[in-house]
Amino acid sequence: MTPADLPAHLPHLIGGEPVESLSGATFGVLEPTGNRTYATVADGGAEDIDRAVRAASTAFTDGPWPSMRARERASVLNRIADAVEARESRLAELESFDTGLPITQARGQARRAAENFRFFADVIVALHEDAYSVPGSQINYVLRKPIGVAGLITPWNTPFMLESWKLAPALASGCTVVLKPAELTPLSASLWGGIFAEAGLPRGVFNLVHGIGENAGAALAGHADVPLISFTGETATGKTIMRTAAEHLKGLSMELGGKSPAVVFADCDLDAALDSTLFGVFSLNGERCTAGSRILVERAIYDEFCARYAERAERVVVGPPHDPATEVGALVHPEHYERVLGYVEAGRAESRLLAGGTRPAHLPTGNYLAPTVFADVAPDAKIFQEEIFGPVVAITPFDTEAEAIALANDVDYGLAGYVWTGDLQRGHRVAGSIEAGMVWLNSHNIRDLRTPFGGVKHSGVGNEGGRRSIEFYTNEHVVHVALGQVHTPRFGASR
């Protein structure tokens, strides 16, 4: 179902007013539900990116943001969220029908971009900085700067809550910033705009560049006034940001991608277990960073998991994102829904389909998978070790702890990992093991604002969240003061 009022063409910000590629290219957009191109978007380039940060910059040394006492800044952010709550219904529809997310999860994604904004006011206000007394000698105290343009590049998995978790801290922070987001998803980064007018953010404090990541993205992270990006995205991407920043020794924070396992012990409670792991590759249509896409469950409990596992997964509802009923949507793009095919035919030649790995009959066009689920997947098997992205979930079989760790510990990814288990201490080992960032125990993705997020591996560089965001976006300048009369050693006076 189409959004009223779709616009057919979304130009990119920069300095406040909507502009076009200076070469005047554009690039059109699909969406997932019959690939049909919905409307054109600038197509940015270097000559753009420029554009963009060299009014990034003059906001950043001649406008009011950066020197902004923390509570006015906290004020603006504060207006952001109830600007960002007022557009909630607008923003899960547009959401919805970029990405093929099911509407009742968009709509979870508009009230957590909110609350990023509101949790960062409250951050930066409370914020302390350090100092250090030597009595009757010396006092330091630390002075927190915000380090000047901030680099965005953000996914088109969750793309408007993912922007916001970049966008809040960098501009609590005090810095000024230009977003590069998906060029598969740019819908809903359009309207930033209005609501950074709307809440009395000064001009020229948030820029937007539409365009291929090849071409915008890879600019926006070589161009020598860009101190610090923050990525979100595909491994290999990464690799390539990180090349590319080295020239200038940019400051990274990168979350990668993830293979994330799921480690189910016979002692655990089998149904909220059940829901959890069915929950966490299944939800956002699999296409999230932290999916628990790698279940390994102990033997004892193996098939009758498997069993009840594909039972549910096939009774899960595939269909239009629009449809309140449906629990997994279409898949984003067309290339990639061929990608995320090519995975389930490696699954058929290498394990056992229990459910799903096909297009459900009752929609015939579109993106559309249904859930899948391979068993008995060995640790070499292609869909064991790589990431899919897409409502795909490999079960395999363990018979100790030891061999459960060494199982989720064998890939390249060390993102998030989750444990059940009704042996409390066992849990608090096998989630110490796990080598990833986050591990949840009898849980599933719940995560505090407070906590860091990110992952080790090639899951990513660096953590953001909470404090540590704040951390990120600025620069620690210490002031040494004497406190009486300094011994120096008098160099050259014996002359």
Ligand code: NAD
Contents of the next structure:
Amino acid sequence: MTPADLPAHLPHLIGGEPVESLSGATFGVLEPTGNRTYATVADGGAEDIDRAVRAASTAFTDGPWPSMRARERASVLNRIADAVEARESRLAELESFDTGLPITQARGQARRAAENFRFFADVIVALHEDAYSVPGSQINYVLRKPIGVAGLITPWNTPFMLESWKLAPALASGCTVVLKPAELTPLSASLWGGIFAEAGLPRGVFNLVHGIGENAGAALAGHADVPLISFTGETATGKTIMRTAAEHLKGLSMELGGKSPAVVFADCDLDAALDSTLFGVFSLNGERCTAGSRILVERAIYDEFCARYAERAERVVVGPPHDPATEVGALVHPEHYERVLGYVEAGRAESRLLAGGTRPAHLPTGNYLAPTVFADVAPDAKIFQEEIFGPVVAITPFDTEAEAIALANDVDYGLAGYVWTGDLQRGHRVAGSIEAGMVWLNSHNIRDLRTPFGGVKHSGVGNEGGRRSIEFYTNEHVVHVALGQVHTPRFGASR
Ligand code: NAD
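Could you switch over to the form predicted together with the ligand, since the one displayed so far is the form predicted alone?
Let us now look at the entire complex, which starts with that chain.
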């Protein structure tokens, strides 16, 4: 269902003004239920990124934002949160239409995005700077300063929420920003201009350049006047950006791919584990970085788990994203859909298909895939090792705790992990042994914004979350003050 008043064209926003690319280039963007082009988008190049960086640099050097008192900046951030919340239903409608996310799951995104701004508003007013005294000789105090223009590059899964995740701490820190949203889902980013204007964010603090990753994204990553890049996306893209950014020694925050394990022991609350592991991989269409896409199940309950899991997966409601009954919608783009289908074919050849594997019969067009469950998946299988980013799960049995940990860690990624057990000691032991940035014990992914968010191994570099995000967007600048005479060796004074 097409939302009312859908814009037919999406321009950049530079220095507070909607503008076209200097080249005049545009690209078309598809909606995922019929793969029809619904709008054109300004196709940014290096010269547009440069314009946006200049606007952001001017706002940083000449504007009030970086030196504004924390309380004043926090008031703007809280007004941004209010403006985001006021757009909840519009955002959900646009996001669901553009990404194919079920509308019920898109609805929570505005509240989470608003919460990011409220949270960082609170963080900056409570922030204190450090002082180190050396009695009688020195006092050293630290000034925390925003670094400058932050380059934000974001992916197409939950685009608005992930944009807010970077915008909120970057702005809270006093940085000015250039955002390059994902080219597959540019629609919801068009809401930011109105939100920021309504909240009173000074012009030029926020700049938006649409475009293809290899052009606009690469130009932002390589721009000499952008000292830091916060990136969320694929591991391969992250490596390219790190190489580009190395030339200018940029600060980098890299939130990358995942292939997270859910380890299910026989002594767990099986009903809860089933609910959670189904939600963990099929929510957000499986297009979720922290998806528990490998389920490792203790052999004593393996057959029962597989049978019950497959039976539930078959009953998951796949349907149009705008339908409130839909649990799994349409995958974002036909090329991504084909890629996911390629993994389904690989899975058929290397393991046992228990459910799904095909387009649901009642949905003859659009990027729909029935929730797909493979069992007996060997650790060297492609579908065990590689991120699929769709509604596809691999189930593998294990016999011992040591084997479960070895299997959990036998991939390049290390983003999240989930452990299901009734044994407290084992739960903590295994949770602490999984190579991941974040583990949940007897829970799916529910996050306290103060905690670190990030991955290890090929899932990322650096942690965001709470004060860590503020640390990323700021420099610590220490001033050393002598409190008395300082002994100085007298060079050149001996003859
Ligand atoms: P992607 O890497 O293809 O694109 C992400 C962004 O990078 C887009 O804006 C794209 O235009 C840009 N880009 C592409 N090539 C570029 C280049 N050479 N230089 C600069 N920018 C470039 O990722 P995607 O397909 O949009 O998103 C899915 C991926 O994101 C998955 O791997 C998923 O796991 C990951 N992800 C990770 C997290 C996390 O927090 N760890 C969260 C969400 C998604």
